[in-house]
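The form predicted alone is given below as one chain in structure tokens.
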Amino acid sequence: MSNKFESLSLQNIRKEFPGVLALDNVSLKAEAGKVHALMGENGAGKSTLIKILSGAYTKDAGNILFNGKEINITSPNDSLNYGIKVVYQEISLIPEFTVGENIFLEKFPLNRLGAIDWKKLYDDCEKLLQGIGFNLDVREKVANLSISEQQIIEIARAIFQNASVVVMDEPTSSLTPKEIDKLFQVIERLKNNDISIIYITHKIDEIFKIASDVTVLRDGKFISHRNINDTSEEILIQDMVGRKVDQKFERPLNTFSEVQMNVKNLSTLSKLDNISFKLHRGEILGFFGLMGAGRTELAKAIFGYDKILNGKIEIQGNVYEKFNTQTMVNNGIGYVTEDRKGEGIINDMNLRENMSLPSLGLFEKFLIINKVKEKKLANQYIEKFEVKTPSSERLITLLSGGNQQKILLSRWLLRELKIIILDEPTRGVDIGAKTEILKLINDLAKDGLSVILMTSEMNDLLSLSDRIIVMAGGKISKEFSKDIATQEEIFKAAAI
């Protein structure tokens, strides 16, 4: 193997799972000093291809060439030896370890006695993070950090490990606009050091900023390879979806009278400070904030996950000062978490079981679950949401992230809901599915469901929300009606 990395090629890769041909004759090439974008809808085969490259899966057929020479990757250790580092969308850090321990996990600095040199570890970690433009407490436990902060650590780990090829799987899905700019600066530094980046994203505008070329997969097949200067968003979307997709979605101006929920002076010990707002029947109330603003904490506090210190919540005449998740579920409230892997799906359950989990009472009689009824209803939502799966009995971990998100949405729609809290509902979701989810949320609101929408996707926020509340530092900084809200004013309010 040459000391200097030049290129990595995957040629005619095939991978089959029971009942599913995940990859069928797929090829991709990454070159030193360039960003190669990999795109496709959820279920297109992107994750499978990357897992073969990382050694998590072994290919059934095809070739992998490193600097023109064929290599075998049969384990993660093989991949690491070639300098291939994958930053997965789903966080894989050790929660009880500190930031520094996680970043230096594979290579702790040692002193003369062979013990870990903790001072050097944390000093080097601070220099690394400062060098790439991020500011985190290197001694903080990862368990205490937000999803976006954990994403930063994942990226820093890959950079620390002297990679030849860095694979970034939806790296900006949890980052603020300012952090995204910093990430793009980091990518430029990697390119200048002849490192290759394979960049997976659903955000088409990003690849026109940083990528040299783009490969599109659909249904496990290679569709196209295009130079970024010779293509357009419309062409790439059609490559991905196989048809033209109308991305434009605009909810009309609405007026509301019936108050569904009234949150008064809500505070928590760690973050929220005197939060008050009203939510009307059929309204979509959008919440926006930069990292650490408190959106997710507010979602969890309202749903009863996090204990409130002061304040109360009134739901159709019922006032609650002390409550838990069961209280909220009994009041017709559902919650879809931003942390799909950690707090959403149950790994050991299939689609049907994951979908029916909060609603087992609908299927139970004399302590026995009617699986025929459960399966019938699950299949209705699988068909309605176009979930890509051969069966409702398939293990949920075998689905792509976007299809998992559809199952989590379905989970609550089985019930008679009054309010649904959606925390980043379109994060990591492909263009076709994203448009479907936005339309679904709009249709649910038209039918009278009240929606609390926590999102960092500015287009989603502006097109879907009837009102927008901006948070900063655990407080409400400003509220906008739909007709006067602009991206510039929202960011200004979030930066207070």
Second form
Amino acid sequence: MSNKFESLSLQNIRKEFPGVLALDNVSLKAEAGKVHALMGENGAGKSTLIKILSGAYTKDAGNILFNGKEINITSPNDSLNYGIKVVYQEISLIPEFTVGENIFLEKFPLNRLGAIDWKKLYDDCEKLLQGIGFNLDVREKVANLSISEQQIIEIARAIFQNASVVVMDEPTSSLTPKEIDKLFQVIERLKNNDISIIYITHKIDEIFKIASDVTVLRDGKFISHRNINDTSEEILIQDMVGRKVDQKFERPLNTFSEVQMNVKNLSTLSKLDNISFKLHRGEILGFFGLMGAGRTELAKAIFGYDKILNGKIEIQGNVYEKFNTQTMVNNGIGYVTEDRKGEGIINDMNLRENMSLPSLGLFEKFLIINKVKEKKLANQYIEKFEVKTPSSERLITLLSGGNQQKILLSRWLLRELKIIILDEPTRGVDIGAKTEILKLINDLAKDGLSVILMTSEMNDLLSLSDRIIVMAGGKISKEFSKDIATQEEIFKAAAI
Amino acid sequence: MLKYFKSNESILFFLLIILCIFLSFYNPQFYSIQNINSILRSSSTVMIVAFGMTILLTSGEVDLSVGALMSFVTVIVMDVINISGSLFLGFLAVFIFCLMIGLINGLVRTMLNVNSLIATLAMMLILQGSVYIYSMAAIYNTHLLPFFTFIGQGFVFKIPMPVIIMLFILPFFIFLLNYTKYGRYFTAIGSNPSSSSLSGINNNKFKILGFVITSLLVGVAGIILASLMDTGQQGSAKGFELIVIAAVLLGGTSFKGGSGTVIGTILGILILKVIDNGIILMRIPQEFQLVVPGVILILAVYFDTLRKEKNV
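Return the structure block for the form predicted together with its partner chain; the form predicted alone was the one displayed.
Let's see the whole complex now, leading with the same chain.
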């Protein structure tokens, strides 16, 4: 790469995964010395686009132009050769190595004998960090640095050779306001060095501080490209969430009176800060939050999986301050995880065994599990939810995502249940199964089950929930009743 | 019996039959009652401990301290009976001690969150050292109670007593793992601990239970060993844990947890013991008694991985 970097443009990029159109005709132009913000909800297609840029995925259609000339990116190596560097959210430094070692990890400078030239390494490292306006002891172990310092080292590592475009994925999500300022100063330096930055974030206010252009994606589609001076917070939110809410479900209009669960001042060590809410019988309570808002953490804390630091939960007169998952399951609560593969299905078990796991007591007589009875009930639910499988004895890993999800729902529905916590119940599920699952949730609530619905799908949230609680940064930021909730208001409450 | 066989077990069964046929052609002595009894007798202590190890490995844990504990048990049982003259007190002392060690293993694993490989390795070292604090010298049988000798050396209907004891314990474990919810729980915990916990299962409780059961079984095996040797000896079961773990793995239990059967474990032990026996019968240098099983273990686990990859 000898000629000077001017611009990188993505034109009409398309990427399809089995059953999902992840990117449909998306375009974006990153110019030297400018920050181009990329925005959109969870699942809008931002990460797919970045993965195409970094060579992790290959595009199905469209062009990538580098300084106006078409290029081909088919592997991460291609992307690096053009100076496209991605700084991911998670820090990938080696904690026990020094700053200098981490930055030059892939390419240690060697002396004539072939050994590492430590003096050159640390001198170069100092020059590099000064170049981006950052003073730090290059011989310090990374483990002793703050998160923001580590992040800046990640950036330094990305740009130490011929960077043209630096992609930053939610770089401020774990930083304090002071640290964010520091990061922005570094970004200013990068701009002065004619590097282009593609900046992915949920935080609207940041964009107005550093970006010159904003591109918004929604559901894999290109929605808008605006100059920062021609836009406003309202316009951006409109762009991000402005889809029509279809599929209205008929929810009973009555007000809910009987309190099923009362969560009081719940806090955890990791994230949650003083969460309180009530859940009524037969109510669908929607929870919305952007990445890192603490929804899953809340679900797991209520369910007894994560230890709580403070607070208590009242379920039908019983007050719990110390509890585990067993307590909650015995109280008629069920939880369907967002991480189906990691925390949901049990690979070594068939459908029947996966379904009956929390409820083996139902089939037990004199310690023996009545497998005939178990199989019968399993088949009943397989039929009811139209799970596509030849038999209940099939290994669960052989099923599609949607069918696995139905099995995990059955795991709870086959027992007596008062409350079900659903964490992203329709993620990775095809459209057909999705509608079925939503309809099922509605029917269950009508029968008196209380549902906590945690979802990033604005559509599902608005069409099913009786009440919506919006979370941000581990706190409840706002609560909406069904009739006053709008996509714009919800998003605004989430993006603080 | 056939219905407990999974595909892996039928392969092991087939392998065992071929080994037996081959050995009986090579040396008809293989089929003598004495020889078969000796194979079975030496298998039975391994099997008794392996039942517990199967549970542990299925639930994703391992216990390296079983050999050291077993040696310790031979010393305790001999000493306490020598002093008290009572079998009951001797056995009681053994089981209380084993219960305690099992509990400690389980608590260190779950409460202190130490990896069981490390926790039980430490326990192994502690036991190997402390047995000498208990007694520097081997303890000989001075009580001369006939029933004690009978446990390891006696016969009932020409079947060695250790085999009978093993056969008494076996149905309990087949029952536990195949017919009760506990079997499911151990599989679930080993296969996906988060998922089992999110299904309301108290993982730690069952892990502790697994360690306690294993230690108690070591107590039984240790008493048999003491009777067989007529001595309580500090290093008598050194390396025993490795044979047990190798046999359980050969029997198709995964080291990562999630799958394992008692029948597979039994077949694994019989194969190792028949090979042992064959090496003696064929007058191959005894050093190969360790080499051959080592090679077989690698092959078995490799084929098992291949089979699973095909299934997924």
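Since this is a predicted model, take the numbers as computed values, not measurements. Heads up, when I say rigid core I mean the largest set of C-alphas that superpose within 1.5 Å between the two forms. Numbering follows the first chain given and starts at 1.
Taking the rigid core as fixed, one finds a CA shift for G114 of 2 Å or more between the two forms. Core-aligned CA deviation for S164 between the two forms: 2 Å or greater.
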